[in-house]
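The chain below stands alone, shown as structure tokens; this is the form predicted alone.
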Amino acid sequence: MKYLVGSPRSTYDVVVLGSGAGALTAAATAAHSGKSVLILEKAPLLGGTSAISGGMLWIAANHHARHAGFEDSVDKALEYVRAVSRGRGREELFAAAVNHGDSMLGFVEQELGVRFIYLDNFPDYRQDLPGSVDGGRTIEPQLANIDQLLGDLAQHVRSDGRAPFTMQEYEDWGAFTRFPWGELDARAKAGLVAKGRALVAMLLAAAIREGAHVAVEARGEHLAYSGQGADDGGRVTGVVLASGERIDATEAVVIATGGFEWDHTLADSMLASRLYTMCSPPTNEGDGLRMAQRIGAQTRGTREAWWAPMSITGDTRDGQPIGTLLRFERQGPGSIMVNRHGKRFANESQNYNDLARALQSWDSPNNTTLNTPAHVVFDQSYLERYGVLSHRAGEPTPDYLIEGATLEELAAKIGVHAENLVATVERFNALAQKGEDPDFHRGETAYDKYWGDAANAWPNPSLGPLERGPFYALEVVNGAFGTNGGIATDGTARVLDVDGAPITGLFAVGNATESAYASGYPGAGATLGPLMTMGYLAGRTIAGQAAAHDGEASSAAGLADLAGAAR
């Protein structure tokens, strides 16, 4: 174990395992109340999956929206998350995440100094479901100067390797060919970071200001537990590290160690579908889940993950191969996705979580996959307009792209029937020129159009024909940002045993736990929004404080100041 902040001690009020956004929110909230807190990170780098994420938070009925005059309500949001969760969620967790999301947001802004950008036009992912809105529920962190916030500690915060652009800018600019790379280089040299890394930097700086200690290379192995069970006064009293060192926690241990996607045996045995790649840190191996199970914790939702269509392009993280999320590559006008038969099989512009489920379909009569192998297909004009991932027209075709002078040649190279691929493209082209897609309804919702190209020459920003060779294919596989099921908790993040009773002294938040929205993905930031809310509720509960905080009585002028700062 290596201390980065503070000096070694054997006892703290609160020990937090993990250093992602949920962990840091719990730690900073507890420390703000006067608790002594130790943050233990298994990896050499801080930030976990949060640091490499888009950094967005989905917070219904938030005060930024209210100040902007946007109409939303907790009841409307609850209706929506019930619908999007496919009947698998628990009302206690719905209520915790939705009712207290704005309390968390106000606290981290007013008390911890975290600053956000309000995205008034980012639509919920499922516009077809009751309670959805076409904007106002998603926010993201502002650009942050990590060097000024953390000094030498900045080098210990995990990076995704991307330039410092906000997600709002990414959506405004669209394709990478339109990015102002010179300006972004200048930002990076000035110490600016964005997205999840900015969020982690601000939260970590807040936790340290509140007095939290931080250590890395500290893998939790067991929970120290006194007594035989809750009935005889048993409680969690600390953590035993893989090194054998014990850290006592007089009030609580918070498990926030991430999911179990990198334990391939565990993932194969529990997830509903085979996970072919992921982009999270390889240290997400289910440590927290096993620690909790050893003392009788209940588990829920372990079939689920934050699913996403990805390609394997040679990228690595911590020396391990990872997947690359496909966004504009499949959503931009002029590209389509085809399955193993050379036919379209889904709305390519829909949200990544639902689209990935189409990659999991099984053809029972033929005992094989229904849609995979699958490929994104596009033409030379698409490549010239937008590029694909880091590849640009005129450069040698990378190994991860398959090229064919004609559609027939491309079909042979990706192993599909040429007549099917040609017919698919011909039909799509005719419809795209009219701006419609009766087959899969691409381009009909605000979400689809949001991710299209407003400058598209054809009638619909999501649709465009594939006409000029050479043609290209990029294989798509079932991937995930991480698993989102595991330790069961109540609405204050207390871990529940197999009988549904809280285990005294033990809390859990983040991807180590059952998602507040079960199998649903309401909108951009539906990972970080609820997990930070549960981290906040854990910290408040440990401190013996109500979910609401004093800052919620802020005046309209105070909210206006925050909204102004967020711009």
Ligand SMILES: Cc1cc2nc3c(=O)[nH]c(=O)nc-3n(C[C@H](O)[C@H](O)[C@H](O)COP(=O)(O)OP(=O)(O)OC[C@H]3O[C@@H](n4cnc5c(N)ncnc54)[C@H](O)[C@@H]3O)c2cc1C
The other form holds:
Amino acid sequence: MKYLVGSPRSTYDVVVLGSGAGALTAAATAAHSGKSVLILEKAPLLGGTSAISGGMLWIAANHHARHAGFEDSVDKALEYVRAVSRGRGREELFAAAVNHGDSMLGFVEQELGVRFIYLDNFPDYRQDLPGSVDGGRTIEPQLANIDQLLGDLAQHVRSDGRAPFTMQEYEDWGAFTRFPWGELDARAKAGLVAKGRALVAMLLAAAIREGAHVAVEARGEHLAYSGQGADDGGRVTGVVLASGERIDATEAVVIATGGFEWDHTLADSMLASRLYTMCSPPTNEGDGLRMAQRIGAQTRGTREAWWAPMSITGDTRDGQPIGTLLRFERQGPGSIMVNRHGKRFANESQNYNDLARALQSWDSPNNTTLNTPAHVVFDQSYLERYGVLSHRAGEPTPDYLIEGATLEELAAKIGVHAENLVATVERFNALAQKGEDPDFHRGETAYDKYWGDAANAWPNPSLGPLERGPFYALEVVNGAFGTNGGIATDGTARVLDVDGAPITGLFAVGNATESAYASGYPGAGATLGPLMTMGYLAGRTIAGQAAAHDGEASSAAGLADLAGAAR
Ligand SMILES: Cc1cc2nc3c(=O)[nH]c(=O)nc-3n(C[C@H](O)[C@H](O)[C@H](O)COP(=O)(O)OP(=O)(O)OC[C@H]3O[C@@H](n4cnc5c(N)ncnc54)[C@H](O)[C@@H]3O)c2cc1C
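Mind sharing the form predicted together with this ligand? What's above is the form predicted alone.
First the chain shown before, then all remaining chains and molecules of the complex.
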């Protein structure tokens, strides 16, 4: 255990396990109320998945949107999250996340100095479901100067090495081939960071300003528990680390240790479908889930994950192979996805969570997977227009890209019937020229169009033909950002025991828990939005404070200023 901030002590009011957005929001909120707080991170680096994420937050009926004149309501959002969660969620968690999302947002902005930009036209993921909107619920962090915020501590915050640009800029620039790379290099040299790293930097700086101590290489292993159980004054009293050290928590322990995706035994036994790859830090091994289970915590929703179609391209994190998320590669006009039979099987432009569910289909007659592995297929002109991942036309073809001079040659290389692949491409091309996809309705919704290319010469931003060889294929498998089921909590993040009673002194937030929206993925930021809200509610509850914060009533004018400053 290595203290990065503060000096060793054996007792705190609150001990927080993990250092992602869930942990930091809980820690900073509790510390803001005067509690002494210790943040314990198992890895040598801080920030978890949150630091390498897009950093977007899905907050329904948020004040940024309100000030921009956007019409939304808690009721409309509740209708939507009920629909999107496929009947698996709990009203208590829906209400907690939707009702208090904007309180959390106002609090972290006004009291903790975290700054956001409002994305006015980022559509909800399921435009077909009641209560969805085509913009207004997704916000993202402003660019932040990590060196100014954290000084030497900046080097201890996890990075994925990406250039510092916001989602708003991505939208404006359209494709990686059109990015101002020189300007982005200059930003990076100046210490600017974006997305999840900016979010973590601002939250961590806030927690430290509020007095929290921070230690890394500190793996929580057991919860200390006194008493016989809930009926006998039993409570969690601290944490025992893998090193054997014990830290006492006089008021609460908060488990925010992320998902269990890197524990292959847990993932195989619990998830609804085989997880081929993931891209979170390998330290997310379900430790918090096991710690809570040992003292009788209830678990829920463990079949689920934040599913996403991914390729295995040789990327690594902390020395472990990870998956690479596919977005524009499958959503840009001029690429399609085909299954083991060389046929399209889904709308390639739909949100990653639902598309990955299509990868999970089982081919019963042949007793094998139907759509895994799938392949993204595109042509030379697509490569010249957009590039694919970090590869650009004219560079040597990387190992992860399969190349064929003709579609027939490509089909042979990826093991699908050539006549099927040729027929699939011919039909797609004919329809794409007209801007239509009657087979899978790609390009019909605001969501699909958002992720297409507005500058596309064909009549639909999502559709374009594949005509000029060589042709390329990229293998796609079922991956995930992380699991999203686990410890069951109530609407204030208190951990519930197997009988549904709160375990005194124990809170849990984030991917270590059942997601507030269960199996649903309502829109961009639907993991960080609710999990930071639950982190905020944990901090407020530990401090004995109401969900609404003091600044809320007087926030109207201040919020207008914040929104203005953020643009
Ligand atoms: C590329 C990418 C982009 C994404 N973009 C977005 C986005 O824009 N918006 C969105 O909402 N979501 C996004 N996500 C998902 C989101 O990042 C995660 O769902 C979220 O960060 C999880 O936060 P968390 O606080 O639960 O856990 P994490 O951020 O994963 O943090 C958990 C931490 O706990 C530590 N830990 C584990 N075990 C222990 C232990 N025993 N003791 C102490 N510490 C421990 C881990 O090392 C880790 O640092 C993205 C994910 C990825 C990979």
